[in-house]
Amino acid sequence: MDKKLIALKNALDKATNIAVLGGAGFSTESGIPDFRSRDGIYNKYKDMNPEAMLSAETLRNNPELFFDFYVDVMIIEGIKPNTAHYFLAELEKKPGKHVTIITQNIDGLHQEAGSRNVIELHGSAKRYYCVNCKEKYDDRKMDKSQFAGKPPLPRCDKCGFMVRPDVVLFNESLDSRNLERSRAELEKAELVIVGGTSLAVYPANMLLMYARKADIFVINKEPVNISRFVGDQNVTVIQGSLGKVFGELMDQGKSGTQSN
């Protein structure tokens, strides 16, 4: 192991109260494209405009245009957690460990994996809800193979109201409980770990100014700057996927396990 590997690995030892910030860098491991990559959503169905399409606007003005889009785009079939999920996962079952997942993806693959402690800053695609009464579905509700061509609205079957998923749309509030828990969890961490975003959305990336008493590791396949938003911090960047940075630690581990 390199340097910074082994610095990230003595940290994880070390640290008790441990908080992840991730990105969709953890999803397109398992296959899920981003928003914002050369592949990314923004790119390859730019004639469209996704943030439009994935409005809170559309959904109430044009909801049939918008569940079109959205069942396209947004549900994506047999994927499955990867390695940086299941080490998480395992982590936060260490005796004495406190680990919190702060993520920006919905597609519900930490808590797949096994993590609990999971902080779903843009709600979730595995869950549903009625925008009337509020009774509450799961992903059953949107099951791509019900559709034929142009998907029928999700009607509640209380009401008969329509059902929306219990995602954060584009003009939408992030929940401010959430960000709340957020801002405890990274102000108590004594590690907190970057994973697989460029820190470009806002709120999210704001949140890191709570990680004051923080060592920082950023993992990212492209250049971050981070500096705005932590100043002078204990920051350690590795540049790299995290399937392979966590592939790494967790073959290490296995290997320092047989050989104790």
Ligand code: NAD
Given for the second form:
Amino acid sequence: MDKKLIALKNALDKATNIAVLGGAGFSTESGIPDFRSRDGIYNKYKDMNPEAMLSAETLRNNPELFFDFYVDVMIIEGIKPNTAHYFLAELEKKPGKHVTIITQNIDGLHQEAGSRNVIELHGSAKRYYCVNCKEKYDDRKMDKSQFAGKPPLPRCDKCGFMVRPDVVLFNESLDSRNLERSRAELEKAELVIVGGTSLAVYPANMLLMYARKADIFVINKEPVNISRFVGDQNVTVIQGSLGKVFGELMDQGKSGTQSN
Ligand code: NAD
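Switching conditions: you have the form predicted on its own, so give me the form predicted together with this ligand.
Whole complex next, starting from this chain.
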């Protein structure tokens, strides 16, 4: 096994408090495109300005346009968790491990894989709520089959107002309780894994500043600029796919091979 992978395996064996700061790259191997890769949503829809489409302003001023784009781009059916999700779910079950996943993703795949301690910084595309009476709905409210042609707006069964996804749109604030919890977990973590994120999105990227006593491992396909968010901790960068890295660690675990 590669030296850096051995170091990661040893760090995972040793640490009690482990935090994962993850992004869209966790789910590309499940078939959900990320935002900023070559095959990502920004490139595919660059003429449509995805950030503006997925903004609080578009939802407010032109909800038909918002839902048209949201349903097409952000709702992908039949998606399943991948090796990276399952690896972390198994890790959480190991005795003596306190694992927290702080995710920017809205796809719910960590929970579907079995992880319980997940902080969804940007909410969840699996949940909806009424903008008026706050009645909650699950994703059956947005069954793609109802959107043949121009989408009708999803309406609340109780008050008739618009129902919206429980996700943090561009120009909306993150839930302060999620930020506080993330901060506390990062402060006590001895090991932080940063995976599948360009670290371009504020304030998720700034949270790393709280990981002061942790060894940090970055697993990302493309280079990311992490130095501006961390101090003098050990930072190990593994450039590659999360599926491959966690797949190898999983195989090691099964074979029980010692890594020194
Ligand atoms: P991003 O698109 O800015 O960056 C993704 C990074 O992951 C890239 O650097 C890319 O090289 C890397 N990557 C892609 N596939 C990988 C893999 N298999 N293994 C390792 N690295 C991989 O995504 P971001 O930093 O998460 O920020 C974008 C925002 O987009 C987030 O706020 C998130 O809410 C939202 N988003 C979520 C989903 C989702 O829920 N699955 C999908 C798209 C976008």
